[in-house]
Amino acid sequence: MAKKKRGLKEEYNLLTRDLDWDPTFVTREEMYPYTDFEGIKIHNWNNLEDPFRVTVESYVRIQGEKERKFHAIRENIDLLQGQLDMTDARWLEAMKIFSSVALNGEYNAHRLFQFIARHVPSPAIRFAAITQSVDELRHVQNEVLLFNNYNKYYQGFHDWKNYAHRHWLTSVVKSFFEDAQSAGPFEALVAIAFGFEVAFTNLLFVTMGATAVANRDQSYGAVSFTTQSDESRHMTLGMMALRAMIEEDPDNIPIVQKFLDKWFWKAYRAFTVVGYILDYIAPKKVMSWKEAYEMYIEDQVLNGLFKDLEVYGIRKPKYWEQTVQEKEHNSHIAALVLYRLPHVLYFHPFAPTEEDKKWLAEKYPESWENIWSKKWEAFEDPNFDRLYPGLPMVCQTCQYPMFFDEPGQPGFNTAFRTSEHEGEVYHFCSDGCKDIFDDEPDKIKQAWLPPHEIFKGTCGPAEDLANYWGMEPEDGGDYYESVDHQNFEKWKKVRA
């Protein structure tokens, strides 16, 4: 008789879950020391499933096909010198930010999934986390290749690794992942698979990807497509694990709620820079930060995902109302502050052009006219000194400069919160960041804050900070006064 063909589920179990074993030389508790660390109770580890049921064979085959397609596109773009076909080289200021922020994030996500794969006793989660760890490493490698061609022609791409580890702006994302890496495996899973991927990566790879294509940056468009195809699988695993934790035991619900509160807020703060890119940097704009937030966060997460979770007793994350209010303002706040810091940035900020202002007035009709256009007008006064001369105070938790406004008072009063712990006073940009500190002060107090370290001298002499960060003189300054802008204008004429 012909041998009966195995079904997909049986094949998956044979090649993944059935390879699990019970240790004999140590106890299961010794093998998985973090199982009870966070208080999460799992009564049946087999209830945690990988909804995609990916095996090594199928994973390698699918990812190999993605790689072949991506590299064929990338090599063709490089061969045709596609960087000369962009609407304006100022779009690459967004890519400079992305090169140091996202690459750092992707590599640390790779490490996080490795940690989860080692310490979660569920064989399905472990195997899924291993494949996702490889995904993240693939993203890093593809993104490094993406910037290889741009680095031949433009400033600011040459030392992304140093920027990622040392620059004051990138400490925001660095601190996000280091916080997650020093958590338990279940919190780490919520941080990366929910906070970063389910809630916010659509903004990074879908919205920014569409904006890149609109500005004829086909390279980033190709990267965002191949990356987000993996992220969609990561999102599904994150949602499955979230539901499994909630369903396994009612005692898990308050713990999971705390994780959701923390990581929604931290991811929301970390993605502020995406609003700056969409609203200010992109020459040809596709969608405002406000519109993107409404589509991907309000509709899909706050009013979609969390509505589905209400049946389990899960509510929307704390301070979600504040995030909805701030969608009208945060990109403008970030743009105004960064415009005053061209001498300490590895990219070129700039004031909005008349065309930009017209678009911003259309997308933000009330707040632009009443608040933000007036703020930009102040810079037009020739007697106004644009450069900020000192070091900004940064939030102990999210590590952004303290530039966010008081809720309900946009453009007028900067939010400022403090907590005292062991005789020391710590500063925060919001109630959300203060709450996170107050819940685990002994952890957050250890944050490496760039201004503090600069004053301590641990970053070398203050007058030589650019060298410590890896910056060349041409990397900073106003875009319209930069070598990048001058070169692009010359190349565009030759290309025509």
Partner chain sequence: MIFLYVYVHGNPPPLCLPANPGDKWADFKEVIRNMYKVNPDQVEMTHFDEPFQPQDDKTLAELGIRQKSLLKIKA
Second form
Amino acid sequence: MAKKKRGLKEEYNLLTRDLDWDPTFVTREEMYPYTDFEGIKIHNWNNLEDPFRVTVESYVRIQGEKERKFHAIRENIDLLQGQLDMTDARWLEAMKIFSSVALNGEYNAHRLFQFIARHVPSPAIRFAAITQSVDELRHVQNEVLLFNNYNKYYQGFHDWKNYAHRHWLTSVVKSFFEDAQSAGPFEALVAIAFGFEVAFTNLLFVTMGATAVANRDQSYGAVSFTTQSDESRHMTLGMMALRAMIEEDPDNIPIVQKFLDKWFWKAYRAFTVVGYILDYIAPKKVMSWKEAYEMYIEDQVLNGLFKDLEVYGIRKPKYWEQTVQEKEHNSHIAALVLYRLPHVLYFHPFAPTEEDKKWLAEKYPESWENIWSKKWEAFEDPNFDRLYPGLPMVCQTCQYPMFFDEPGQPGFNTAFRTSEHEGEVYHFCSDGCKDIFDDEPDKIKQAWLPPHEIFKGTCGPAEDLANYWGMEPEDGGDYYESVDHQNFEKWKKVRA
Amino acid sequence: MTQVNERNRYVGLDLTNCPESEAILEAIEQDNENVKITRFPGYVKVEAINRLVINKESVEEFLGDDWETEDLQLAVTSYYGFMADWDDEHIVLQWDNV
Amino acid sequence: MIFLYVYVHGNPPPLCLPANPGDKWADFKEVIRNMYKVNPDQVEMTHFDEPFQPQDDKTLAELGIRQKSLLKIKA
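Switch from the form predicted on its own to the form predicted together with its partner chain and give that structure.
After this comes the whole thing, all chains and molecules, with the earlier chain placed first.
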């Protein structure tokens, strides 16, 4: 008689959770040296279960199927000349930013999950983190493969590694991951699983994925949805771990609250550039940053998840009100500032077209007409010196140029915050970034700030900076004067 | 009918456009109350108040084919709420404290 | 060498500029004039948030400017 097939739960318990072992050659403390580092108390590590109940067998089968679907699309893009189908090549400016920021981010997320898998002594979390570290490698590889196709036809994709490691703008995302990688294992988990996966990656892969589909960029459409399908599992890890920490011991509450405050703010700041992509770069727009923020952050996280957590004594992350206020403004600030930097970017900034402006006026009735359209008028004046004359001051914590406004005073009223530490002054763009420094000054003081390093000569001679960043002369400049734009117009006619 | 308010909140799934997603949507609509569906380029958001159940049997009926609950991973691109239960027969997404 | 930051109100982001603490204000203000197209003799300035009225023949160090000082200018 054939044996009855094991159910999902039994299969998971047998093949994942119960495979854990107690060390005999070393003590448990020696095996997991960072368990107590952050003060988190977990009394029974076996209480945790992964709701997805992933086993090696199911993981390999499901991921294999995702890969099959993805590569079928990818091969078709080559075959059917997908690079000509886009609404406009301007969309690819988003992909250039993505390639330099996300590929490096995903690779570092892979390393971060390895660290979590090694150091959190729960079999459920360790196994979930192992599979997730493999997911992240899959994302990097698929994205590199896709950008390989763009690179045959367009500028700005040829040297993503140098942009990622050396360009001043990508320092933002690098510092995010370096902070997380040098934290303890529980903070690392909150950083990646909550800050990124539960909260903000939705804006990058779902909203931006839908925007890619609307702009007929099948490449990113395919890559974003296959990537984000793994993120669902990652969210589960985040939610499971978060609740476990909160429920296991009341002493964990203030520690977890601090992690949530820090990583909500850090992820929020890091994702500023996504607003620029949704509101400005996308030739055909699907959803404004404001709408995406309301749906994915306000409804789902702030008024969804945090309502569930408040019974444990967890409150919404600090400065959430400021993030809600800023949803009206920050994409415009970023677009205006980047517009002045065509000479030091590996993508093409531009001023919004009449069509863009109409849409912006509709989506931002509060702020467009009164504030931001006027700034654009001034910037587009022929007498205005467009090129920003030097290197910008950046925030010690988030490393964005200091361009964020004082809360409640939008319109280029730049906010400044400072702290003194060991007789030295440090500058921040916001209370959120200042608090992070004040809590760990000896860590954040070590930040590698691009303008300082450039002046110190760390990046080679100033006249050779473009080369150091991996840029070719055609990479920068205004989109509407670029070779990419000219070629796209030419090819479109041939294809028509 | 349950209304969304301070405590009653939506949970939801974002499903990538594919035949399985359509069957899952129909199964959700049949087996849950107050279902809200919003379509976007490339994906669809399906939400219900406080709790959303996906039954394997219903999905198979609408799909006209075998479907395992773990196959949800091939369609789901994002979700919110807690995965309260996931076994061979059904998946439950919910807020615990409503 | 020190770095200092110069912000002209309404013009984000501020510039990061390298300087020598021994430089005279008379020389440094020319950098501001060139970068921002403002007349540094006819503006209202603060060093951090303190009013700042520099004399041309003083050095940056004598004027209290130090590593990562922030000058804010109202043009």
